[in-house]
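First, one chain by itself: the form predicted alone, in structure tokens.
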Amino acid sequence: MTSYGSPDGVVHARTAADVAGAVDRIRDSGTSLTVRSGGHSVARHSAADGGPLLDLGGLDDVRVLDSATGLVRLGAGATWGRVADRLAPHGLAISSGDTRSVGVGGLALGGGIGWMVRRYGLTIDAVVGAEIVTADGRVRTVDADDDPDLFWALRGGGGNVGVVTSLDVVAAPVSTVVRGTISYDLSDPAALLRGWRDHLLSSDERLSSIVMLIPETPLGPAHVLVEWCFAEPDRVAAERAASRLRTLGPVVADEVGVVPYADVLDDRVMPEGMQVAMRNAFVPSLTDACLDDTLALRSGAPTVLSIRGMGGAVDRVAPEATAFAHRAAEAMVVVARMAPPGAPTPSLDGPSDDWDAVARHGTGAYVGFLSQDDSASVAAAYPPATYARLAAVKRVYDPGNLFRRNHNVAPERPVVPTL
């Protein structure tokens, strides 16, 4: 979790009116506005170095509007752990990232890739309405019928078009799931990744899984870890779906159990000041060449490699339906290096690194796992057609680009021919 940084001032919003008031005061000042929900931005978009910071932590209400249909209303400043805890007694859950302390707004506006992604899709795929404050200070209630372009843009647009204060979401009828963790010896990582890939191609979409290569640390030796979640409490069906995972390599540890969905979310918090370099790529096909190029990044500094299975419900939504366009990806490759405060800044651009070799296998990137926010990162997150449509919406609702502390899509500006 990031700190506030060093803002000139902090506005602690508790209502949409508080947000609107802050936007009105800040809009014409010429300063950038930092918006913070959970504070987990690896690109430090939720920490301010100068200028005002708008903290949404007080907008943390979680309400069940209709338990029969699963309709719930989530404050943008609530954490996903709070959401999971509040929905559990109603037998409901939302596929929503990996970590309890991540904020609703920060995760959902970028897409939301969670532990039930293959069964229920992205978090934004369950969003049916939102309350948002636009740059003119107006509080708007939007959905597919009211302000449909704005509703399209906020689902995947990463906060570019306003400050979302609440989301209406249709939760899934899930109370308990089957959760598994398998650790392997790292004797043949290439074969293990290929085996996991082959399993993914034919796996039950109720099963979502991640394979991670963990480097040696003071806490233990290098190893491979597969974490999986079966989006139903049926242990027999889950064991059948996950059985092939146990054949990928020499198993060191194997844990499985039926647990409340809330227990799937990790409660670890990154130490204050931890530095992170992180990149990712959505790949349409996990070819052997892609896996080899990914493994080659382990030759540099200690590196965490993870590959998350996609497909299933994600791919059943049209790519133009939301501002998240990477629907056809088979998987997402994520590479991360970390360093404690005061240590040299971690990098993925060293002489032995070739991230571009991995990126060439992909079609773009996920804003939630990008530590950089340069033009190349923005272009990776938003393909040309998506970028153009986002920019057009931005021109209408934020022509002055007040909301630019993000992977920024600048407003389109007409070119006036000279005579």
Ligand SMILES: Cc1cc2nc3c(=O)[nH]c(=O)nc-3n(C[C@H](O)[C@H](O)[C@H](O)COP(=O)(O)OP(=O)(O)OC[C@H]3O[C@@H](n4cnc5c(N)ncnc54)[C@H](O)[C@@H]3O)c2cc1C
Contents of the next structure:
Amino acid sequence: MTSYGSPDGVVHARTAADVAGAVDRIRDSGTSLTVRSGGHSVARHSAADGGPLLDLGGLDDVRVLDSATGLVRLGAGATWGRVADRLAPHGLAISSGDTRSVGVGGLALGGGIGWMVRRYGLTIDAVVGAEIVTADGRVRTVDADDDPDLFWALRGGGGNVGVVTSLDVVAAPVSTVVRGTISYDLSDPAALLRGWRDHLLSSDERLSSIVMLIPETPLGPAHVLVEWCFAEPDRVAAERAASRLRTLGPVVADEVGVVPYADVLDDRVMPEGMQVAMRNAFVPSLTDACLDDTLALRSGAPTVLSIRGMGGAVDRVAPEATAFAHRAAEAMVVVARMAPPGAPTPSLDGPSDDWDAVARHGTGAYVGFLSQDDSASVAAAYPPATYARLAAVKRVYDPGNLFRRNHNVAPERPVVPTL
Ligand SMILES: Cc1cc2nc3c(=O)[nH]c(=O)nc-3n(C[C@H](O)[C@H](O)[C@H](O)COP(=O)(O)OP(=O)(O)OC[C@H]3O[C@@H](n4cnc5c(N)ncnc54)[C@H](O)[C@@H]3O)c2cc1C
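Previous: the form predicted alone; requested now: the form predicted in complex with this ligand:
What follows is the whole complex; the chain from before opens it.
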């Protein structure tokens, strides 16, 4: 979680009216507004550098509206750990992310890639409505029928079109799942990644998994892990679905258990002030060349490399249905370098780094795992048609670009040079 940074003032909102009041006060001042739900932005967008900060942590109500259909209302400032705890007694769960303290607002507006992503899709795929405060200070209730453009844009467009105060979500009928972690000897990472890719191509979509290559740190030696989650409590079916994962390389540890969904979420938080350089790419096909180009990044500075399997339910939603368009991605490749406070700033652009070689295999990036926020990186994150549609919605609802402290989609039309 990031600190508040150095805001000129902090507004602790408890209601949508508080948010609307803050938006009205700040809109004409020319300053940018920092919006914060769970405070986990890897681009430090929720840490202010001057200007006002709007903290939504008080909007943390989690309410079951209809336990028969699974309809729930989530305050944007709730954490996903709180959501999981509150829904568990009702036999409900939402595929969100992997960490308890990440906020509903930031994760859901980017898309939400969680432990049941292949079975239930992205978090936004379960969102059926939202309450949002737009730059004109209006509190709007939006869904597929009311303000459908806004509803489209907030599902994948980050915080570009307003401050979301709550989301209506249809939770899945899930209480317990099967969770596994397999550690391998790191002697042949290329073979291991190819094996994991082959497993993914034929795997049961109830199983979602992540392969992670962790470099040597003061806490331990380099190692490789596959973490997996089977979105049902059927251990026999889960073991069958995971069996190929045990053949990827020499296994050094293998843990598996049937657990409540809330226990799948991780308690770990990034230490305060940790510097992060993070890039990612959605790739339609994890070819050998893509894997080799990704592995080559490990020859520079120590690098955490992870690949998340996509497909399944994510791919059953049309690319134009939400502002998250990377529906056909087979996987998301993520690389990160970290450094403690005061150490030289980590970078993925060193002399021996060739991130572009990896990005060329992909169709764009996930804003939730993108530490850069320059306009070229944001434009490259979205397919051109999605970016253009987001900019058009932005021109209607936030023409002054009040909401710009984010992966910003500028409202301006691109300047076409004249001869
Ligand atoms: C440890 C860690 C684990 C993660 N794991 C996952 C994962 O498993 N899956 C995944 O999909 N992502 C994951 N992420 C990425 C995460 O989704 C993004 O970092 C997300 O932005 C964090 O949301 P937040 O509410 O905690 O962050 P914040 O820092 O509060 O918000 C980030 C930005 O989003 C915008 N925003 C936030 N809330 C609102 C709102 N209510 N209205 C309008 N704009 C808003 C603002 O621009 C804000 O600055 C992880 C990040 C971290 C640090």
